[in-house]
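First comes one chain, alone, set out as structure tokens in the form predicted on its own.
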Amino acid sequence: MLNNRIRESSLLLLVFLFAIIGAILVDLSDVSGVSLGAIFLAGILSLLILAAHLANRFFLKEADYSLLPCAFLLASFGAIMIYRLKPSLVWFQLVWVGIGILTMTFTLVFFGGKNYRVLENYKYICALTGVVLLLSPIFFGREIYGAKLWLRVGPFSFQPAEIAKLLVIIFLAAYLKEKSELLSTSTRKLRNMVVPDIKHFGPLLIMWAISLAILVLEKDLGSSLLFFGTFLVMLYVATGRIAYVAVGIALFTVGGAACYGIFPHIQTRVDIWLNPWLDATGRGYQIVQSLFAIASGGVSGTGIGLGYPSHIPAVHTDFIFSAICEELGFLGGAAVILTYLLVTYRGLKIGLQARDDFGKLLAVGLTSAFAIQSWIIMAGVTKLAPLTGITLPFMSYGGSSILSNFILLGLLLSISAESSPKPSGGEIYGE
């Protein structure tokens, strides 16, 4: 078996190849042929992809070998997809991607190894801060596509949800180690279910009413069902209680519906989910467009550059999965779901390799967090789901979800160097 670097290089070469010839693919749609631009974001990307591989080899060489090809295939994806859409945006995503890998990097020199669990210490802080840039666009927030998610400072505008899910991972992994055990005490039995006492449902309640005021004031449902989804993840992990889990499920639920009955914004999404038809050249234009270039696709696609994602609103965002789908077709589009599936796969096992509670929860919530936003936003612009403004993590356009994402990649290769198993005597080799 090879040492994990040499597995994570040789896999990084097949993304780099992968991406030139995305790049030229593009261009070679165009009867110009192929320009600089194709070459020069070949280039950027590899030197991107080299820098984060060696600072992973350099700071970390224990780490996770599959993570950082994963990731880099996702952003590659996401660069051709928007080279191809939107040419002049794609530098600013390569700079954001740069951004992201230094985040990374000053993640891995910090929190490598053993040093994850100083921020353990540092819960309370994480929780402040967390909830109020969570909260804060209620008060000072753009409304953008009818939610309210985003925040300008001077010529910038971000999205504080996007790192606020991390601090608030991160104060949630360091709770649930410190209340499992009360939590997870039960003294009552409802028919064959064993049920813990009413008193122990307090931060099930807590986390309830924050998710539904973002789903009612910030009109934002992606970021309601992503926080609630990844609190119940881990208070199951946490205690092993399934009743935890289906009183907030109901919660949720009954929350919902009467936040439907209530607010004409709930109604509209919903309604728009449930039938576009009803006002295909209206609210409904983007999903019916979005389900006809699925649709266009096929098995194969129509191919990079011949197909006409850019008739959807925003595609080079929220819309990029529906671009891949109609140019790539089918197979592009496993291709991307089955990458997030596999991070996905390695993140929960990095959790259930941690060697420490909080390692284990904390790698849980990250993953959990990635994996309910990549389903949401891409069952969402299939009409699986209603439609929502969060990001397709690695892939759509934008600097806060690249941010953000490369510092969750960053934790979890942090953890993994520290489970994973360690070499005996001279050996060399080994996972």
Given for the second form:
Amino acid sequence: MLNNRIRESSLLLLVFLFAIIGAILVDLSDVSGVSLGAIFLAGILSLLILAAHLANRFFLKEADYSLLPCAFLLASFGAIMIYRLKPSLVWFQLVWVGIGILTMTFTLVFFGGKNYRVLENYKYICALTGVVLLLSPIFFGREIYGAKLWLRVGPFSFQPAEIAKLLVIIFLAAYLKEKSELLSTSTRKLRNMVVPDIKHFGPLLIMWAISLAILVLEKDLGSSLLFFGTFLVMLYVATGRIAYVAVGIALFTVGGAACYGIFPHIQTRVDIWLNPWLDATGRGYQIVQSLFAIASGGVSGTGIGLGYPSHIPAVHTDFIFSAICEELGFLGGAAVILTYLLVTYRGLKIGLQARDDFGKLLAVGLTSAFAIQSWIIMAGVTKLAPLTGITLPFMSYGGSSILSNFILLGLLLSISAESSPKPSGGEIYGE
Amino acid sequence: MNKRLGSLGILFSIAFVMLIINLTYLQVFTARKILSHSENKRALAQEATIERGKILSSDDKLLADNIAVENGYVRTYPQGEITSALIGFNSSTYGRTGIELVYNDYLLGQHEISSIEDYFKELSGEKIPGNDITLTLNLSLQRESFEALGNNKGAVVALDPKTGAVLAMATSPTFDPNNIDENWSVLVKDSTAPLINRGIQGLYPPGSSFKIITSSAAINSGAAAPDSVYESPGEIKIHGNIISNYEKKDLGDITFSEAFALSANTVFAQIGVELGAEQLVDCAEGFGLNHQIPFDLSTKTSKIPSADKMDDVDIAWSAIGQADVLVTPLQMALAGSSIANKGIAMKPFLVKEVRDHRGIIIKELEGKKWLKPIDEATASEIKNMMIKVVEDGTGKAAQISDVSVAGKTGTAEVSTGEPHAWFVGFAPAEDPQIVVAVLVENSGQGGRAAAPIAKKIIQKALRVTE
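Structure of the form predicted together with the partner chain, please, following the form predicted on its own?
And the full complex, kicking off with our chain again.
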């Protein structure tokens, strides 16, 4: 059997080829031909890929071999599209990927192997910091694109929800590990159904309140759904009680419906989702432009650099998926979707193989957040779900998002290194 | 806990597969429908990079051309407002009209790929220029028509009666398509409606020019002959409703042919009532009223009320082209064509041929029969009556030395000021080369305001076609 190092490096070699060809193709779409820009882009991407590979293999020999190639496939794809859409921004994006790899390496060093378990001890600090970060934009935030998601520190804008997401997941994993038995066993019978005791609905109500606060005060439906969805998934996995999920969905529906009735901006969001064509030049402009882009891609796309994705506002951040669908067609779009599904699958597998409940819950939480977030934005730009301003992991332009996703990746790799089966020889003879 | 992770995996798989299904729906099944939405700027951006086909007149003059600019082309119209009502415009902001709209696919070259060579060029990203369109329009006749209208509001439609080819179609006032984007807001608000092609989109009461149709109904059915004698008092009363001759002149006993030449309303009102609504309406519909005229550009349908809604008063007024009868100048030109062409109206057409960028003809159009409202004998008798109109009737202003001109004047009373002036005629009467319908809004008598314009156009046309 091939070892993980060789598997990872051969997969990364494919990503490396993909990055070079992609960068060159962007330049070839123009009459001016291949520029230094494409060569730098391809060169820097391959150096970054190499650095991440070496860090992962040096610090964690046993870590999962497919997560890094998948993440870099997405990150390279994203960088190539940013180079094609807003060439001057791609260098910032590469700096952020570099910082992301550095942070990921720290994560591997500090939390690799069994070390991630120390996070359990800091659960309340995580919870507190997470909630403060999450709610801070309400008081200090700047409103961009109609949602208050941004904090400004000096020249940098920063999306605290991206980091808060990780902290809240760490807390929930630790908390649910401790309380799962209590939450799942202390039940009573209601008619023929086994339902948890009323008093154990406390955590659910608190998370519900926080989610609604994000929705109402920050006008951020995307983050609200992401937090509550991730929480429900973790709660279900920890307790096995569908009742929690059912009550949770009911609560969120009631809360959402009430908000729909009270707040015009939420009504607008939903109305645009139901029929953006009624106001194609006004409030529905963004989604309508996105649908034009996607439709014009057809099966095989216009070719990279040969479409008109720049008609979509915010195309290099939230709408990068639409640009891919236009220029690389259904085949490119489906490939991206499947890559996200693959990461999700590997993440759940890491959870499956983790040897302790905290590891399992942490892996599930991180993976679910990743999956839910990518689903929400891809469904949003394709009008499958209401559109919400949220980034596409590893692909969208933006520092906070890149950083938090590399930390998320580092944590998943850390858990995987401990959970992967040890080389069989040692244990048998050790008996 | 592991079992729950399994179900979670299934849940996420379903969710992501839904994304792929939705993407298939958008990119494969409904893409065409989404892209056809009017707000989609992609098509226009794409099209701006294609060298659009030229539009030429039948005498090989450029009517629409392109100027190459950085990454694309800008459309220009060398003839400006002379041909704007037909060619239309091609604006990224306000869309397209006229031939630019109707023949857009041909002009872009997207209609068909005409050779294997082009197919490979297209695959390699090379842009194939669009197809050129040649119109039946004769530019010098078109210019003459436009200038003859001058500052009047009105329209001229000139056809070849034997084929239906449009030789000229002028409308006034009109617009300059070269700066449509800058002038748009003024043009749409202008109360004189310069964006309307009056020749095909203006509906007017035909006045006495309608007597061509009333006479056709009378002679074709045998109810009257050119030498039938009628009494023509200065005015008659029908159920208390007074219909009078021009200046209430008592013309005494005159033949039907004389009544036509002098445009005697009191005779035609009687004939209308004798014929009855059904015969009159049937005949008018035979000439094309109440029918959509098949044409390259969109036309308004000329109207006559249905027979069962008319009483004798309505019939009498309709017989002299008033009341609720409304026609386009194109319709009257077609009525004239039927007389000129032995009772057969040819289908009017404006586009003669389409050639691809290599000059190979990919579409060619020719005359087709459209309607046959009357038989040849009736057409010949009406023609003779129309010759008399110009020889010594109301249409003397259309006389041309050495050429026999046939025509009919019309002076249509309207509630908004002076009557509209009409002239419908053709020449040479023995072998008609051109039929022309002239309408001048609010300018008085057809014989004075419209006939001289028709004369100029006919003269020009006969010189041009010689």
